[in-house]
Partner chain sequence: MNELREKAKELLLNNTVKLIIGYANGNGHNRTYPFIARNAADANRLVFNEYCVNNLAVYLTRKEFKGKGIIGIVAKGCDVKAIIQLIQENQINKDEVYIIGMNCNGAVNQLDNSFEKTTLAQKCINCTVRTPALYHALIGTTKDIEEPADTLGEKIKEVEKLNADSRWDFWEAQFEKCIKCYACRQVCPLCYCEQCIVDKTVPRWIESSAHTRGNFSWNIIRAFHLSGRCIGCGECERVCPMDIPLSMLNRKMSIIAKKEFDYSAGVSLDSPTLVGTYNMKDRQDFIK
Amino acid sequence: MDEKLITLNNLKIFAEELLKANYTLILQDKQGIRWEKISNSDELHISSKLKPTKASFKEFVFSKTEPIFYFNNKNDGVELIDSNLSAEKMVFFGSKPCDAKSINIMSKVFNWDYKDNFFNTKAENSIVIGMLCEYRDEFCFCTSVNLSPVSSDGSDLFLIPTDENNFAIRIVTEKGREFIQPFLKLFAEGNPETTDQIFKKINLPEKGFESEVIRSWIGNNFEHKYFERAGEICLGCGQCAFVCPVCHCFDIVDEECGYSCGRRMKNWDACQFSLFTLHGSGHNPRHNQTQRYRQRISHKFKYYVDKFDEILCTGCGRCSRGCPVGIDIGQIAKEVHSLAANKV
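Would you be able to provide this chain's structure on its own in the form predicted on its own?
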């Protein structure tokens, strides 16, 4: 594996050169709330010990709301005007493995039976510079969903701190190799064996469950009363879906701009909302929160895996940290695993 070395000072120069080359640099804000764009290299602050932000960087590749097209009503018919696709070149700097993997996971559904050019254009124009993660709390469970704090899966380049002022950077993808090529003067040659030793010293979160066991149990226990446990207290606020790096549900609505014009909008949605599956007839196949929360768990650990061979969860713990009633998806997964082990 090709690897380079870079000092903290040169990393800031690298950031400045990227800004001059019209790249948009995006990193965690200092308050730990969300990812934000920076305008100069002095704002560059990355650390392997940072807590995950309350919201992921998903909104930059899968917009909260965006116009699909505009329309004008005319005497002789309707004029449709395409929405311009984004040409912004984005770099996600210092992404934890649980964020870095998100674009690859969502790409599966956005390129299934229809290729979503809005998502794909942003994804293709993005470079993910991942980073080794040294943060742990009771909500982290990346090792249970085929990731780890040292996973470079989803990253184009991967940063490994060797001390406070120096980093190794692994070239993970060909896209990353081409991206870094004009800036090689800022890097020295690295030694992958040295960083392998750093990886071995990282304290990995204990694996809490086997995802395949959960997948099998869900497939055989659709009507199990266990789902009432979370469903009966879930508020249906959608916080979990909106902060999740890989939840991707959306609605499409037409909005009038006046008597003769309007736009068709694509907006974030969530399976926890009571209107999400409401039919025009008034019938709702998921008419209570227990059924809606069962859908959330089933989609993440069974349905998406069945369809795309990919778990729809990165173990970041954001949904659990932010849940106003304390629902912990990692704990639920452990309990389901226990039910399966005890053949309940």
Given for the second form:
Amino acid sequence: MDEKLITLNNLKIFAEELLKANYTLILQDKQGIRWEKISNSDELHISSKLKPTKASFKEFVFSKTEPIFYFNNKNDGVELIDSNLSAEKMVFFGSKPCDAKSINIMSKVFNWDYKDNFFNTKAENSIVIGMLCEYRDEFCFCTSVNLSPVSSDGSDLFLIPTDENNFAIRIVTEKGREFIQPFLKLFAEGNPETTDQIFKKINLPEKGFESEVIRSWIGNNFEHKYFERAGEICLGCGQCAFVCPVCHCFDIVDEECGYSCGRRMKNWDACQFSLFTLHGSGHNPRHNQTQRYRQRISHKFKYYVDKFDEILCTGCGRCSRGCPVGIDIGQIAKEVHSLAANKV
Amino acid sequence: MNELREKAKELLLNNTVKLIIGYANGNGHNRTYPFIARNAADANRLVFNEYCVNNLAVYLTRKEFKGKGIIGIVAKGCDVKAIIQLIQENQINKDEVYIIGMNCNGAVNQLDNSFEKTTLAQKCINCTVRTPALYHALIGTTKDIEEPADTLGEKIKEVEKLNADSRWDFWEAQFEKCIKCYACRQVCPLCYCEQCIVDKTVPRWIESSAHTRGNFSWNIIRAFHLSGRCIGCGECERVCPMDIPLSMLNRKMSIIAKKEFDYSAGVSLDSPTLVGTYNMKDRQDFIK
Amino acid sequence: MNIYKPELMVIKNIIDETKDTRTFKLQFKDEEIAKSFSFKAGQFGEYSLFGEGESTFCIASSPTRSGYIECSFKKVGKVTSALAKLDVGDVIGFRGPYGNYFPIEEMKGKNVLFIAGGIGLAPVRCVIWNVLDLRKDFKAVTIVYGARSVEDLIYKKELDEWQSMPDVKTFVTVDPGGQSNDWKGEVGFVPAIVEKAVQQSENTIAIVCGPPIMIKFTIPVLTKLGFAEENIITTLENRMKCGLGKCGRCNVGNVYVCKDGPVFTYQQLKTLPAEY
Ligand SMILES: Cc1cc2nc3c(=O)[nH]c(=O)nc-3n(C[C@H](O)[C@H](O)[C@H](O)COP(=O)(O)OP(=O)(O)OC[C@H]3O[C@@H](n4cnc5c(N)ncnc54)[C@H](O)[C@@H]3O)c2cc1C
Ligand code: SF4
Ligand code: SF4
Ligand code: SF4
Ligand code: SF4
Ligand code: SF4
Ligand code: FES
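With the form predicted on its own done, generate the form predicted together with its partner chain in the same format.
Everything in the complex follows now, all chains and molecules, and the chain you saw is the first one.
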């Protein structure tokens, strides 16, 4: 593996040059709410100790709302006008491993058979500079979903702080290598063995459950009463899905944008809303919140794994930190694991 | 705590109530979450402390509980305001709820599901209902607490000082962030409509897209629909993942309701609802 | 390629089937597309009116009849109400064909039993014509169709046509109380008529589409007759948006109904969570 070294100072110059080269730099904001574009390298605010923002950066690759085409209702018929695909070159700077992996995970659903070019264009135009993570709280569980605070899976480049003012940077993908090429003068040669030593010293969140156990338990216990525990208090909002780095459900709706013209929009949606599955006839296949909560857990830990061979969760803990009624998905997975172990 | 658990056990065992909506300890320290107690063993898990921020009245109108017999609820004074308002608006039957009122010494400020131990929640500042206005059993005692300054009131005054354009800019920057997760609506005890106006599609009143235009209509219409009804529990602002200061809007509306109509929501079972009554003395001059 | 952008189609003919159900005959505006377009029985499309939105309907015409497609829809909400106001010559959007299809090839050389209720006849009608247009490839053909009342029966002209065919056994029924004074067909719920009309299951494929409640009571009748679970075929109508396996709305267990369905055998259905 190729590895370089860079000083904090040079990292700022690197950011400056990227801005000059027309890259959009996107970072965790200072309030800890969401990811923001910066216009000046002085705003480069990265640290391995930051708490994950309330919302992930997915909104930059999978917009909360975006036009998929425009239409003009004219006297002699309808005219459809394509919506421009964004050509913006984005760099997610200092992403935690639990965010970095998200693009690859969502890419599976957006590319099986039909290809969603709204997502793909943005994903292709993105560079993920991941960073080793030293934040921990009781909501984090990346190690239970095959990730870890030192995982570079999903990153194109991976930053490792070696001391206050110095970083090592791993070149993880070919895309990362090409991206960094023009700026190599800012970097010195590094030694992967030294950073391997750093990795060894990082304390990892304790592994709370085996995802495979959860998957097979769900497969056999679909009607289990356990789901009611969360289902009866869950309020059915979209918080958990919308802050999640990998939830990807959406709605398609038309709206006006002027006299006789309009646009068709692709908007975030979530399986926790009661209207999500409501039929025109009034029949609703998931008519109570327990069923809807079960869908959330099952889709994440079973269906998506069965279908796409990826767990639909990076263990970032966001949905749990923000849940209005304190439903903690990591805790639920742990409890399911112990239910499975006790065969109940 | 024991007093609460004993009371809960008694109510469940002698079938006074079918179930009790209360709080239990969550994963990790310093956290509680809503918990439904159905038997004596459940009752032993009930807790009440400064981390019980949720307004559990939101569950009273839920299909799963409403009309299913007498429901017990552990309620602070502010939660009871919501219950009073719900009774006033004919959403729940006075005889189908058993209020286990809690004398409250303030809840602590919550930052997502972790807590800032040292500060009092905004809603507890200047609280006038530390002993609930309505209850069937009352538990605990109040003691003196130190109240910080009312920063919400200050914030409202700050924005009021701005000119219209700057006020617009202020709110635009806030609403732009909204992701239409509707957590504010779902957690609000007074957002009980079976079909929310934002979900009406024929015709569509509010665009479902979370762009600035759609967000303006959503956030403003929600504030309108709660004016004279919001009891100020602060739940919507607490749960908003994008940290939009929703309480500023709601508080401002209740200041107006107080000033113009001398009305405060959820205060007494005897005062009719603001939007549900017409009084000859009501001001007409806003009708142009 | 923008997978969400529809092609334009012109409404060539409109038939009012019942007071709330209409059939459109549609042709692509673009001649190239019209020529290259093909589909299989059981597939569906996303039909849209610009400014109102999209709705999912099956293609109700048979693939054996090219040059146009037909769809029948019931007015239940926003898009269907708006579509119901259109006239011949108006233009709508169409994306498709999507989803899997009925195993016509495997059905050849076998008896076919069609059972439909209400608007559920739309997808079945597509297969019926497909089979009838290749009549000699199939053995006995039986059709059982029911609706709430005489007024709710759709494709009335075709029902007469099928009834007059010597090599097709057709039973049309209405729910008790739904008959008119001059009604000459059957009276009773679909499962009861199936029990009366069908004697054997040997070498037979049953295609069942209709409201969930009808399907629920018809399946036991069929299993009692000895139908193997893999020979009972139905379609699911989970709510859909994209039709492309992206938006997540139609996800049930490990399948996306829009891609892995909408056609499922009863055997496959039993492996899914009952969320349809
Ligand atoms: C594979 C497949 C094939 C189908 N084939 C056919 C067919 O051939 N013919 C046919 O008629 N139908 C068919 N359907 C069903 C059809 O797709 C729906 O009936 C149709 O999309 C309804 O569209 P709409 O926009 O008119 O209704 P919508 O306005 O979207 O809603 C329909 C109803 O849902 C409820 N609803 C919607 N939004 C809300 C809300 N916000 N709050 C509360 N309730 C709400 C209301 O009761 C409303 O009347 C098929 C479905 C599938 C999946
Ligand atoms: S955030 Fe919590 S309350 Fe809201 S839907 Fe998710 S689990 Fe339920
Ligand atoms: S489900 Fe929750 S913990 Fe898992 S990735 Fe999504 S937000 Fe993070
Ligand atoms: S958990 Fe729900 S909202 Fe998230 S991707 Fe799965 S179905 Fe969609
Ligand atoms: S609007 Fe907000 S503060 Fe007012 S009652 Fe509802 S949740 Fe509480
Ligand atoms: S909780 Fe906040 S982000 Fe969610 S809909 Fe309400 S205002 Fe918008
Ligand atoms: S309809 Fe969108 S995934 Fe099936």
